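One chain comes next, on its own, written out as structure tokens in the form predicted on its own.
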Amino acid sequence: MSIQTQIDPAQEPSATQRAYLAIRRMILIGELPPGEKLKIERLRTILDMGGSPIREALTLLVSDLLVERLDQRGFRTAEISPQNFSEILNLRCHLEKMALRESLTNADHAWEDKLVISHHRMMREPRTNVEPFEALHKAFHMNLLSACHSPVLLKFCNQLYDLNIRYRYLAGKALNYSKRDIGKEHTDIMNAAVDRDADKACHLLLDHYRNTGAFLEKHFVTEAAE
């Protein structure tokens, strides 16, 4: 499975973990669209497993804000809206700025090596290979923050990344990045981080997010007009 997860890959996943990863992936890439009722029997057929691990997985996904629990009526995939996206973007900018500053304060050579390697791997992967690219893209962004010594803050940043990436998948080919050099944006962010220039790195990172956010907001406006 290509999309990066929080589950330790060194551990043999349980049935609940397998269900969690599979359903999470389907939600993030849009195979399970926003607001869709999640019927246990249908998921049992798709995943070829029992109902108990699926129910446990859906409960975990509620805490990830990817699934909503319906009173006495089961579960559905979380709804989306321009307002929700704007909230995610604003929180992401605020929290990642805080995490990046702390990460650069604590950064060492091992952190730098990991960041540079993750940037190299991301740059080599064609963006047309969407899921592999997105896994490497997330690894790069999380490695920027990885020297931050606040596990709670990093957990929130990781969660907000996933909520944001869902919107990118849902927008899909509607996004037009032709006027932007995304690769250069990533490289400039990396160079500023390696130089330990926190002000510049934060400025570039937030511009990167807000520029992408502007594309996604245009997508919502276009959809609403159709």
The other form holds:
Number of protein chains: 2
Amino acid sequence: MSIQTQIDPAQEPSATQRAYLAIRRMILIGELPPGEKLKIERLRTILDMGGSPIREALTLLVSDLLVERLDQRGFRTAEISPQNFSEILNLRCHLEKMALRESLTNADHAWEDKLVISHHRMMREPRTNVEPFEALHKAFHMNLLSACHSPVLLKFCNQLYDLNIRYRYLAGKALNYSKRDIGKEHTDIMNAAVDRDADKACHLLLDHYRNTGAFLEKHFVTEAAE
Amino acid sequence: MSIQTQIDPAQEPSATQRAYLAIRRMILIGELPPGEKLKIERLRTILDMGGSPIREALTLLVSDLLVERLDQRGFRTAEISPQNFSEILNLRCHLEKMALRESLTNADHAWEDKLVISHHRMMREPRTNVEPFEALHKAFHMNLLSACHSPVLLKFCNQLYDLNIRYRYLAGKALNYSKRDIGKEHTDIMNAAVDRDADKACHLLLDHYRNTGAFLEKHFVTEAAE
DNA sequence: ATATCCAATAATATCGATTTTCTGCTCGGT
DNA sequence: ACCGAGCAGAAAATCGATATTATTGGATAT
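Rather than the form predicted on its own that you just supplied, could I have the structure of the form predicted in complex with another copy of the chain?
Okay, now the whole complex, with that chain kicking things off.
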């Protein structure tokens, strides 16, 4: 068995899997705007496959809250709203706090290594490569929580993360965090985590989220006023 | 337009919907035991429909954590474990506490009426009618939270509730809450909620869950030892 | 002019058949 | 006797076609 096979056990992802990832990406980055009707026929031609895997992928996305199903009337991308945004933010803060505390309780050396590596990778990626950077950013945040032994909680955090990042993409270039040093915020969070200082790490993490949230909310208001 | 149409807008549920409800029920009540292979062909004959709605229903159940998908190898019902059980219980306590507090903040008269009605309906249903009683029991608990303005949080609570009730069914007849007066516990919770005493209501609710949880956990241990 | 009904159209939901992938077993080699 | 390659048989995944169901635009009656 080659190393290649070990690294890539899913040689050829199923059509459903491909469709799921492709549609999910299009929704997250805003290529499919909120409320957009998702016609099977159109997606079929774009992704070049039959209707069944498309429908299955959309069904998976319904549970991620990225797609809404209208009985007998097909699918559409989830709507956005300021209420929904602040709901996501608030829930995220609560759940990630729980997860982070639990994670720090169980944290071992292997976890610490993973965390440092993902931090490093994130820092070296230019923020202008938006999609690659965001992937590494998410990896860093999820690694923080990864020693938490509650798969369900982690799943929720992961879901909420994606819902939030969608708003980030939608706000798009309009965002410039001029007054903040995001890099330092991440480093501080990591250091507190490595020190197993749960109170400090939680405090820093939530501030990090709330600051970003405030930025986005402001942007929301501005846009709505236009 | 007749009243009938208004009351029952979904005259004939789609095959997917029917399959979803039927399979979900079979898993919750333990008719499909944990870890069971879910063959499409078999479900097709049982539910008398094509493979597509079955697959879609199963996909929906994956997101409910009641079914696991094995890439290219079909579906099976979710496994159970003591770890999973206590994880569910713990998360449930945290999330329902949040939801209940928020709900009591927003609670109005209409909410109060709904709560009282659902409590009454639950109390008058004999506990020996297991499935109808459980439906009313769930309705009561969800009504407690229903004034909470966070759809996502409510969705999570709902999901966790179902995961938990599955364990309850699996433990089955073995359960007798001889030493407890479940009826009184519910009434006390309701009264605290009606009084908008959030601290008391949360305290009572969590005790209610944790007591049941301890019962079930004991049962788990006993069964594992057999 | 407006609302209502109907027909044509478009899209979804579902089915049956086909293709692909897995699984267990047999057979030959060591 | 044990291990692994190769071969059915079973099951899953996917496709293309059909049956159902919504939607739209226009004709008719008020």
